[in-house]
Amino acid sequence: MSPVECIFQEFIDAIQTATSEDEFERVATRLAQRLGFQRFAYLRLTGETPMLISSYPKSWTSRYFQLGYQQLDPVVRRARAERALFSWGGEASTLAGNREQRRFFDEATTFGIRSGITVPIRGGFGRMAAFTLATGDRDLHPERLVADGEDLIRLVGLHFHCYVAARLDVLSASTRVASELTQRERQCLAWIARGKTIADIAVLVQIAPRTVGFHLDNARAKLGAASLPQCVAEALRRGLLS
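For the sequence I just pasted, show me its structure by itself in the form predicted alone.
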């Protein structure tokens, strides 16, 4: 196995255990550094709220979104229009784009983001994401790495995107459902999980059986379950019942 293949395998092993944004950030930061880059960024644009996981300086990312730079950023614009991995930045960036875009590149350089490689990732309904490895090092030439390891870098970007979607989106959905379930709905479900009947629960929580059924039906609908046993199993799977 070549050194680059070893780096990729280490990345795959590590990302399979990541379950939070911080853990995904650590995995991708280590990968970037192993490949000779200083930083990475994963930007996903779906709807009105962009998602960013990156090792870029927080002062830069805050300014980036505050000023709406995702609409101006030449790298994001190119990632929207193209499907193939590409390199960017360096001396060429001072000559490319309009004055506003050149000023953007100059500003990014002051935060240690001078050049890099970006993997465009396309989704349905106009959704897109981009995985970027970046550096402020003048002596690093990303285009050479593209020539030597294009397939591996593309795989890294796609794997990162898929694992983030599979892990963080599910956690986000679970958190959202948990906040949508009322305390009474969770309470009734918890009693069902312990084997109590609707009549038992009505006595335990001192409400009418019909009201117990109402809360359970609401919980079942929110969890997309066809039956109470399935509803309980789904709630347990998502960690909604303590």
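Show the form predicted together with the DNA, please, because up to now only the form predicted alone has appeared in this conversation.
Shown below: the chain alone.
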């Protein structure tokens, strides 16, 4: 068995024992470095709240989200559009794209991110994710990987995604705080989550039916939900309701 397969095997074993974001990060970091990359990043875009597990410098990732770079980032855009694994960076990136995107690449370079390989992942229900191995080298050295290393990287990305989805998402539901809803909005929504209709709630809360509707309209708008069921789901996921 080739060294690369050995590394891959260790990764598969390890990922099955990870139970927290930290641990997933450590496992993937180890894999990336063993394959000759300095960094890795797993980014998932699910509606409003992106999820990132990576070994990128914190100074870079916080800046990234603060400036909404996930909209701009050519790698993310490409991952959205394509299905196959692709590599990026090197000379090509400093020339391609619009001015903003070139500046983005310049900036990333100062944080030690110059080129990499990205696995686009379709998450189902409209979600998408991308698993990236990155390096500060000017160009990728494919000889790092054996002939079918690409296949392995693809598998790594999928495994990472699947295990994060299977393990982490279940836990994170209970660890949220911020209450973005007003008390009335929460109150009405809580009743909706218990199967009451607007007319019921009007009686229970002692306000006009339309007012109940008003609060629910606001709650839906605030949580970016198209329907009450979605609104309830979002509120529960964010810990705004129990």
